[in-house]
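Only one chain comes next, encoded as structure tokens, the form predicted on its own.
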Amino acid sequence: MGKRLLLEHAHVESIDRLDVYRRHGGYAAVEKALKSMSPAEVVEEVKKSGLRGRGGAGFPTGLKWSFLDKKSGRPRYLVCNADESEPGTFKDRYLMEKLPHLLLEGIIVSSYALESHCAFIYVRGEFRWIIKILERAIEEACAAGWLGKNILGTGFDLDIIVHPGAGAYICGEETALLESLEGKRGLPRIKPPFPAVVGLYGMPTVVNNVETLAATPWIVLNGGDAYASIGIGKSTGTKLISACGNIRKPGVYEIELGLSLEEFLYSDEWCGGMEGAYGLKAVVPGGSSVPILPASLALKTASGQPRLLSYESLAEGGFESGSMLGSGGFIVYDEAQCIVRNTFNFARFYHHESCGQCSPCREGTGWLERILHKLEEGHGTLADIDLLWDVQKKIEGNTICPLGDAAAWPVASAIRHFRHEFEEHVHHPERCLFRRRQAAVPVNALAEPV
């Protein structure tokens, strides 16, 4: 098994407690950063590491930090995006539940780098038990002098505030999150201006994902070059993958980027292969918002190279024959699964979660859901398949935030790679209804992570 930079101590009993976390090296990065490094030096190490945002977009973290407005002298904020609502993704939940102090340490180090004295953790509203875990960890850290005024006698002050969301997927988008954090309805903002200039309360703000911030303590302790030596190419370091679906060993895995998808899927170290008698039909490699890959393109790229779990390899071929690493929600379909039914489930989710601000998304997601439901129930026509294709094209790229794209891409890729299955729903609906399983792939399996 490869390096484990985040989950090395995840199975240590009571690691969520400060004293146990400290015995395993916890908060050493805070000591190093605050006592022997300048904020600019921390930013430089993160830049050298090549760490990319682990929430889905994959934007270079150090570069994002460097955009923060530091000339105006206005207060700066760091916001941790813990609104993990992507179907198929549950790795941030595990990090916060098992290693809350690792997240706090990452926030302290990152806030110091950004010269921010107030940070927020915006938590998905359904994570009620995790909110209690985080608040207890913050109390422990404050009592021990790791948070609050004059941390370690260095003159650096920091407060961390946990803010529960109200269960809206759209608030995972950073500007909608900021609107919600300000007490407004969670509607995405038009950009520019970007949060680095005009963010929370109109102040310069950086929004980073849980996993992204949790990676910074290792980088501070070991150096950006050491982190960059792990992984492959521009996909540096490790990545948490939430694996679920028709596999023997669902759970959360920490992989070195560059691991082949085939090895990850079939090796006993990872997913353990397919569950049951059916073979592999398709993979959604990065959460419900990315294009689906049929088995032939999941294991090898269109050029015949092994498909790797990296930003570049998964994207090879564009959306014609590739996908995205996204949030790392790895959903596996076996040959018994119905692509139309599962695509309908995703479309229903995105229709429900659309904020309604943009008409292509507000109307288009509902249209996608209705047409897919019609096909799934055996009442569709060949013209409906063409209509689906036309509607998703009119949504993609025409909305303020990426939710419209997230709704369109799964539909487009499903039709592109499995049009024959859509046509079978038209010509032989009785076969599809007979084969239909009682439930679709369990995309939010709460299996014990590995």
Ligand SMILES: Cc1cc2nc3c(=O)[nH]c(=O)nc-3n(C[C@H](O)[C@H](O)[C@H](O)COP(=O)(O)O)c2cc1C
Given for the second form:
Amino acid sequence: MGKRLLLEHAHVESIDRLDVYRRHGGYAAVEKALKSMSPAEVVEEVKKSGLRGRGGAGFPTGLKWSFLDKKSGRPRYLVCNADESEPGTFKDRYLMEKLPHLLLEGIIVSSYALESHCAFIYVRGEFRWIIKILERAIEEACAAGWLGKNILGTGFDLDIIVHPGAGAYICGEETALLESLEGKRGLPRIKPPFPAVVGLYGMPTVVNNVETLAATPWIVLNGGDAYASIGIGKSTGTKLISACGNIRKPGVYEIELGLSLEEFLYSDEWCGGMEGAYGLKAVVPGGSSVPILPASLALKTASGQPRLLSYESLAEGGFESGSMLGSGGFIVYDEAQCIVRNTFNFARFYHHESCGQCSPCREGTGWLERILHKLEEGHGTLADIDLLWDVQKKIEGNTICPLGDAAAWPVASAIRHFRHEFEEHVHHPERCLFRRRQAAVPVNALAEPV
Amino acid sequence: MIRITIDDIETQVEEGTTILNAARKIGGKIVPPAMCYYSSLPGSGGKCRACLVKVEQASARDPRPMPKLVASCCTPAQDGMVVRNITSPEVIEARKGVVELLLVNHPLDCPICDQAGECDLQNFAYEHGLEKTRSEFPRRTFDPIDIGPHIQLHMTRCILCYRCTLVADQLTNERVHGILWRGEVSEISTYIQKAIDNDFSGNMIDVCPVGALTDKHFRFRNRVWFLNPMDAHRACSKCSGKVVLWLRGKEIYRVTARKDAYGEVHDFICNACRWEHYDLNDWVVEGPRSFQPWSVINANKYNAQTKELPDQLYSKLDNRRWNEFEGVT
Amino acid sequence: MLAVRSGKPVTFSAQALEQAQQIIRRYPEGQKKSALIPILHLAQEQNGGFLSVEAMDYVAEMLDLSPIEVYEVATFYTMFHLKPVGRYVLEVCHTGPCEIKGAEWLLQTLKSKLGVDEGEITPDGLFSIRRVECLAACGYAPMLQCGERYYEFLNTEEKVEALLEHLRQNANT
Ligand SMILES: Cc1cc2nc3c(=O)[nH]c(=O)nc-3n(C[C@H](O)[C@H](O)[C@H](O)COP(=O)(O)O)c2cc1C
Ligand code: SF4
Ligand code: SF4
Ligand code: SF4
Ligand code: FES
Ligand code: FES
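To complete the pair, please output the form predicted together with the named molecule; the form predicted on its own was given just before.
Starting with the chain above, the whole complex follows.
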């Protein structure tokens, strides 16, 4: 059993209630930070911990915090990104559902570090029951004096506001999120300026993922060095991985960074291996936006090393033979799945979710979807595969926000590693296993809710 | 002042100047094309990606290149910055990509489009040797609609540059049109049937880079390249009264605001000047418009396409007939 | 584009009005517009599940916005319905991870059991079916959202039937 810094008490009955959470050591980090540390010391511990953003980009959190403009004296905001919409990712939901007070505790110590007195949790609108859980937790915390004015008599004030989205993947992008929070369409902003200088309502703002913030109480309590000693290299600490696809035990797991992908996939402690008779075909290790890895490159890097679940190991080989840890959305495909179909499906997703602001993404994502649809239906030609490659290249790197890249990468990596499948769809579409199975019942009755 | 080098030409600009404006200071062929940026409209730019350039050296202090191409219209110049535009094959390639993508959903019906001859997209496409895309799929289509008594919207031609909404925000008290929906199906619309009618609404036509917003009074009356643009003015209580009259003989076919070398208006005009003074006696004519924005028409490259047009369609204001013609195509 | 006017004015219940005021109050001074999305959710609820032009105009007035600002926002987000919908909107996730677990099968099953296509409303006004993108339940697929809840692992006909029956029962009480 690996170390559990976040989910240690996730299975305790009623841990979402303040009194139970307190009995398991909850809010000790708030007490420690507010009473015995200065904000700068908290920032310092987080820097030492090597904690990296868990929302997808993996940017060092302490460093991000140090960019926040504190000098001008304007109000500062902390915004928690709970928009969780990246296909394959469902970890923040789990964390908030089970341990709402852990997130609040993280927000309190982080706000203290940033000297911010108002924090927002931007929750995707579909998570209605989570909004209620969070609001109840906030009420409990306020009543017990962990939130509001003069917390623990230290003079530190903090309000937390839960704000719902309304159905838009792009609002997970931090500047689109801020626009949405301001009551506008979720259009990513043009950077610079960065949110650390001009963010919410024009004020200095830090946006962090749910899991990132939830990791801070442990760091405050145990010290940055202790956190940094867990994990591997620059991938410190633990990470929540949401595993789905053709595996026996889909779900949310906390792993110590550096666990081998093979062990994660096949061990009974984690995914429990493939769900049925088919073997492993491919893995998307970090949410739909990251490059897909064929089985061979998922288990071993191109240089023959075991592939580890860490920022560095997953990225090893660059786009040629690597991928990314991304948000930790771990999607497993067995041999019966069709890469052409899956690529089409993802292209449809990005087309649907493009905000439409910049032309390469607005026009290009639709084009990608249409070519892929044609190929998937078996009406494509070999020239269409080359065209597909060309179109994704026109989008990548030329857009306002990374959604354009996120739309291009799955297409590029699918062609790079599975060109033969695309060709097969041109010559013999009727052989596609997925198309043949589609009419049948898809049942996998093995998995049941935990 | 800071120094910046663009395509090996050095210039000095004020701190905070964008790369695009620095290039415009140098002038000539090295100026990146701009389809959404509009200097007099704060908040414009960054969207069309036509103006992408390569930053080879970010600044004197940080000589590293920038990892991606950047939109020159919204990236500030830094002291010692080195930029490549037309001398970078990567930029040319990316720009070609942008053109092709802009045309994916564009009807390219220039022969029947009122903007032909003064259309940024037409020029942009021509310059990059592209007259169509490789996309074989149906384009998104919309029926043309009248938004108010003066303006017609051909949403199919819109490139979603956001300029018309920005101009409305700036010049009118309450914007009634906006950008609805999301992604590829976004559209300019009023959502409910609503006329756009205020004293400055006509400027939306002038800022539109394509033929999406057109002057209903001018539609089909003539092709711009048959007309004589003249600078003129009149005393007006609402605006500067400085306009361009588009004449054939002594007849005024159209009144527009004055555009600079980059197709931008700096003195917006009121609807009265634009639509209520078609008598030459109302104006003090200053003389022929001193320069013309570069265009495929002026460069005499457009003749092949113009020939396809039935001449009589341009001779008189005859909407009924034109509609029939449109129905056929 | 057609806008739907319901022809009837929108009124919030006293409780909803109080809720709206609470929402507005929680944002900083001068940032009333931030309340737009939460209040549109409320308006949709108060207006029988969709946002008519009247409902949006009402919200515009409440927040001192011009109507077009509200239309722009309402049309951007997929959770806002701009046309009438059934009392229960069955929103089936059809994104990759769900698809490999049978999202298309779930859609087909719902369509044939209810006798309507996507976007339609059953004659009794109870159900409509809609495809949506990833709802962050990828490990519990196939699934759908209905109202406040997620219904997961809908991988047998019996489970689908039981869900529909449960909703019908609810409608009667
Ligand atoms: C298209 C797009 C979608 C994103 N969605 C999310 C999301 O749902 N949740 C999240 O935390 N970060 C998301 N991100 C990343 C955020 O922009 C941002 O980097 C992150 O919230 C920063 O927090 P972190 O440093 O703690 O990871 C997304 C980014 C992009 C470009
Ligand atoms: S890349 Fe796509 S999502 Fe991002 S700003 Fe451009 S159009 Fe919007
Ligand atoms: S808008 Fe420009 S490119 Fe499009 S049809 Fe008209 S003239 Fe041609
Ligand atoms: S109508 Fe014209 S000005 Fe308005 S967004 Fe479209 S192209 Fe731009
Ligand atoms: S002009 Fe710069 S992006 Fe459009
Ligand atoms: S793919 Fe369906 S919930 Fe994520």
